[in-house]
Amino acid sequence: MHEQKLATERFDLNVERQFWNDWIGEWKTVDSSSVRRAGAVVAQLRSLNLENPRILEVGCGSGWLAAELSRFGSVTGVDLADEPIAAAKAKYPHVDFIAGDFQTVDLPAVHFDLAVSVEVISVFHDPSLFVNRVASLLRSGGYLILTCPHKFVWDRTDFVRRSHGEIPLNWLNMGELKRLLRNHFSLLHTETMMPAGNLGVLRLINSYRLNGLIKKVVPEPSIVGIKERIGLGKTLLVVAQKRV
């Protein structure tokens, strides 16, 4: 339902860099879904009770979430898009921003206490290499908080893919994400967020008429919570700990 290139095929980094420069540059404000994901990440970080952690954000974009994370510890933000990184350095000078390819950029091994990755793993050419790289940068017992698009939902959502094959789009289901992480991590928490979808079975489940009837007897937040618990959110969220 969506085109993918083989994970072993290398995309043109210059094309990708320009795509993300343009994409991030278009967003002058943070959308509600990004705010919700960021809030969930911060809530999970708070629950870990880490004392002044060294935090790595992979795919930090314009740097706004990295700045929020800096309330908890020192932050290094990495992104391929060099133009937003240049702007972030000026706007958030207390955060260490680095522009470059995450797979090859110079970062200290076995150094960070926490890695955060929001909606990023699915645009890497090989998700397993991404996980390996994250694990190599975390200290033993370090944590990963990761979100990514939920394949089951996005395969059943009518949308326009703006990248037109310029970047990979390797959506994952929860089972696939768990299998990727288990090579290096123990899973501490998993959930789906923000129910969505308007094709196939999700057209019925999320129909305005059906949900309007249900809301007469069940409050809307409860309906959303039920859908998230049974795995119908458009975003997967995982908290994992690197095994010692």
Ligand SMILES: C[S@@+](CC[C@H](N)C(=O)[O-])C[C@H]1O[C@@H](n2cnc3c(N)ncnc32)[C@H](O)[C@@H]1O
Contents of the next structure:
Amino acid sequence: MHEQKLATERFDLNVERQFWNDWIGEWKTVDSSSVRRAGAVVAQLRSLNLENPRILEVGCGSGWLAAELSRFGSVTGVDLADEPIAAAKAKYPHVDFIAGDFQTVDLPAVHFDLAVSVEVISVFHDPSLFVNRVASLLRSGGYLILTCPHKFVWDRTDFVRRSHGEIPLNWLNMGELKRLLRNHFSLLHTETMMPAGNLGVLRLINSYRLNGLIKKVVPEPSIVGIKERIGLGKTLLVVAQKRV
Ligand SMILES: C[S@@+](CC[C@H](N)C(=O)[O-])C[C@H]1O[C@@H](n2cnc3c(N)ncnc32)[C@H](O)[C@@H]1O
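We have the form predicted alone; now please give the form predicted together with the ligand.
Now the complete complex, all chains and molecules, led by this one.
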């Protein structure tokens, strides 16, 4: 099993910015996992039945999801990486994009009805500061829809990138995520999605041979659904509400 570095100190923000500019610049298309996560986020947003919400997307990257979210309300997208944000401003002029460090960038307090953040909390040096900041920007009763990599699964996956240089990879398990949120939020919904992993117990659970046999009696989507329900998805998703 690989050790994760839980970094608590901030590193050079310029190094981080450059890293993310390069990283986002490398991704020319949106991959299938991102599409699946976005679908789940939008499904949860719909179920909240918000009327023209003020939406904040934290760590919006190239801005494609922020553009999708703008079908539901006004959207502010924030990201440290200034190059994709400049491109997003030109591509989606109806979305308010801001380049800057989420911890310090100028945003209105107690303002947003919904915060969305996809695969971002784990790259913050201190995830609790991330949660505090999100809570400070939401109105009372405002919502958070958040996804992040599931530590249990990524720890048992051999092809994953283990390091982003100086960028932390603070993968979380559901219990840790719940503990991080509980000071400010009540949890409304949790799920895991996209079963994965090929080491340890997951080597057996996800083996082609075993799944090939099970598929003869249980349809594949049902197998995936069962694994997701028992918490074996590679992505954690939570919907939470800021306490009044
Ligand atoms: C793993 S990527 C996820 C991007 C996007 N949400 C997606 O799902 O494709 C993490 C994102 O967080 C952004 N980020 C990292 N540190 C940040 C900070 N301090 N403030 C704002 N954004 C940050 C990065 O620039 C990057 O776009």
